[in-house]
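Form predicted on its own, single chain, as structure tokens, below.
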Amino acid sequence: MSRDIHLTLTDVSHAYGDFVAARHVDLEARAGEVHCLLGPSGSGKSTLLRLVAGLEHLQSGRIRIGHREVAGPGIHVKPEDRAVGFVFQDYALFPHLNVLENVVFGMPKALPSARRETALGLLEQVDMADYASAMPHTLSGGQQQRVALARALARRPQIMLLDEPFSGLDSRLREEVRRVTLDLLQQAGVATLMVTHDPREAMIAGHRISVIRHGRIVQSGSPDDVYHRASSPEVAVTFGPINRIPAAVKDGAVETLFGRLSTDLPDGLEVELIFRPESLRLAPLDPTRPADDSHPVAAEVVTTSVEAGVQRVGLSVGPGLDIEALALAQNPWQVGDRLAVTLEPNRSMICRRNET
């Protein structure tokens, strides 16, 4: 195993009753990177930040810590022994106990005056060290947040666990706090595994992303690889629109409106080219002259529409067959254009035609 992986699930499953929260789960994540977890309620992704962090006995598979396998067969070790950190949704500071005193909790035993030190330098980090003797219902969301993260990382976790830590926060509120605490937990050294329902977030946040769907992980990837490169129209459509338009294979390539794609589909195969709207490149069509490797496809304009500096465009290919491409909007295409339409290479992937 690498030295820099710091948590590794290998075959985890698990399973309440007859509800099958995890199944055949292998998910890494890496010192100083944020592993994020992507799906719906229900998907099982809580349950895995759970059996990380030891809240839960696992039920089959293994999960380790740097070298140490901390749950597995006939293994468990308590979640306070675990060199784990758990940032909670709710950040569930503890009411009776003010700002420091809650960091100050969990910490490892040491003289007092060294503990209080070391949390009110944790404190200065997350920019909280004024607020040391405030109650924690005096605090907004956003500093909440930051207390539970200093607390989190005054165990001096080699893991961090993030539970939709974002999601109670404004927009605005949220772009500020997510910045700093993934600074400091890259600062840190820390392997990250975080939560969110919000695809967006995990490609901003996100190192490596894992889509996961009814307990199992559909695809894991950087978050290049999940948008660009889905596994599935599931997954792609995760991300946001696609266009889909059929093709078929033959002689080991795909015959598309964009020329031959290769693969290892069999041949008579009936498939979709799927793509993104900004991975088309859109350009006035020449008549007089003649089509070269880049596979560039006649459209005219059909529907035009200009949100926050970007055109939508939607593009007639052929009879029945419309697609959308993306483009910037300071000199909008009109209505009735004839436009050459390239498919920048590889910006799109190939699904059976059944894979809906």
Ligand code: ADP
Contents of the next structure:
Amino acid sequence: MSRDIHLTLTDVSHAYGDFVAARHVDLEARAGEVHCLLGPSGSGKSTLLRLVAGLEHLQSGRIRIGHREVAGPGIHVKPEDRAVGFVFQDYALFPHLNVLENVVFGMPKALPSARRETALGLLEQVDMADYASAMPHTLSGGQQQRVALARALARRPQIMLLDEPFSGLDSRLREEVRRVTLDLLQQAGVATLMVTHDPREAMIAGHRISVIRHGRIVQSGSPDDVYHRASSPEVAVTFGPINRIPAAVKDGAVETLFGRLSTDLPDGLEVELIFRPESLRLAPLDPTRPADDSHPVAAEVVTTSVEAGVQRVGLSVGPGLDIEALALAQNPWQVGDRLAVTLEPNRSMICRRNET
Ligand code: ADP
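Requested next: the structure of the form predicted in complex with this ligand (the form predicted on its own having been shown above).
Zooming out: every chain and molecule, the one shown earlier first.
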């Protein structure tokens, strides 16, 4: 399968009556990659999947699969002609068909024996060949999910749509089924669009993550981008704890505790310096050593707690200014310790204040 086959949405908007569920969405999913749509319930994620699948008629914008436009002004390719597979949360196997029949159903027309063989091959890939004649209701959630995946792959899709596919599974099973599913999709060179409301899952599964709020993509990037280079405090906090320090832009830079950081934001703008607790380096304060270019900040430990070998350290860095750091707990810091705190380079985010 060609590596350049992928999914492209261009300026897609969609409303249900007066309610706008997708606003000017641009996104891409590349062959062999997973693009995660992350957002709370009702933010418009599933609407985008349904538009790609062709279950909704697109109102505005364009959708291409490879070089073919499947939805756009005057164009609506039927769902069965789009080379799209989908797996939703409730698996939706046909209850009156056994596992093999479920996978064979909907396969491209071919000799019955060839379809059977292909289906068995797919069941082997998801480790379910031994259950070929089992009925769906006798299977566990994880097994049903793997059969649903084999059935979706049987259509030889170029695009796979996954809507919260692992959320019905308990946590131990979820990791295993997720790994099998994503490995298989990558091997098959399928471009995957996956909906989740779980930031951790998006970080694990996604090559790219688009954060959605109220039908709009507020940031799209690699897991590293959204984690360390969030465009707003709201996106930053979605992926884990942050420290926030108010600041202002002056002469193209922000003067911070940790030194002067340049920014493209306009002069006079109220901003926040944002950084993760694990982006701080802690060392005992040596009052005889002058501050160097890496701008160590003098701090005092005010709180500590330990969880799973990691120490959470509350630090006072100025009057009324407390931040949090993470440290390995082998030699834990004590309340009252005086420390020199450094912020790792390229680990700070400057965001507009009060942005939602
Ligand atoms: P998500 O997948 O992020 O939970 P959806 O795309 O399913 O969000 O829905 C976005 C919003 O659109 C929700 O508020 C939902 O109530 C509304 N919605 C979804 N489908 C329909 C529909 N067929 N008719 C009317 N409103 C709908």
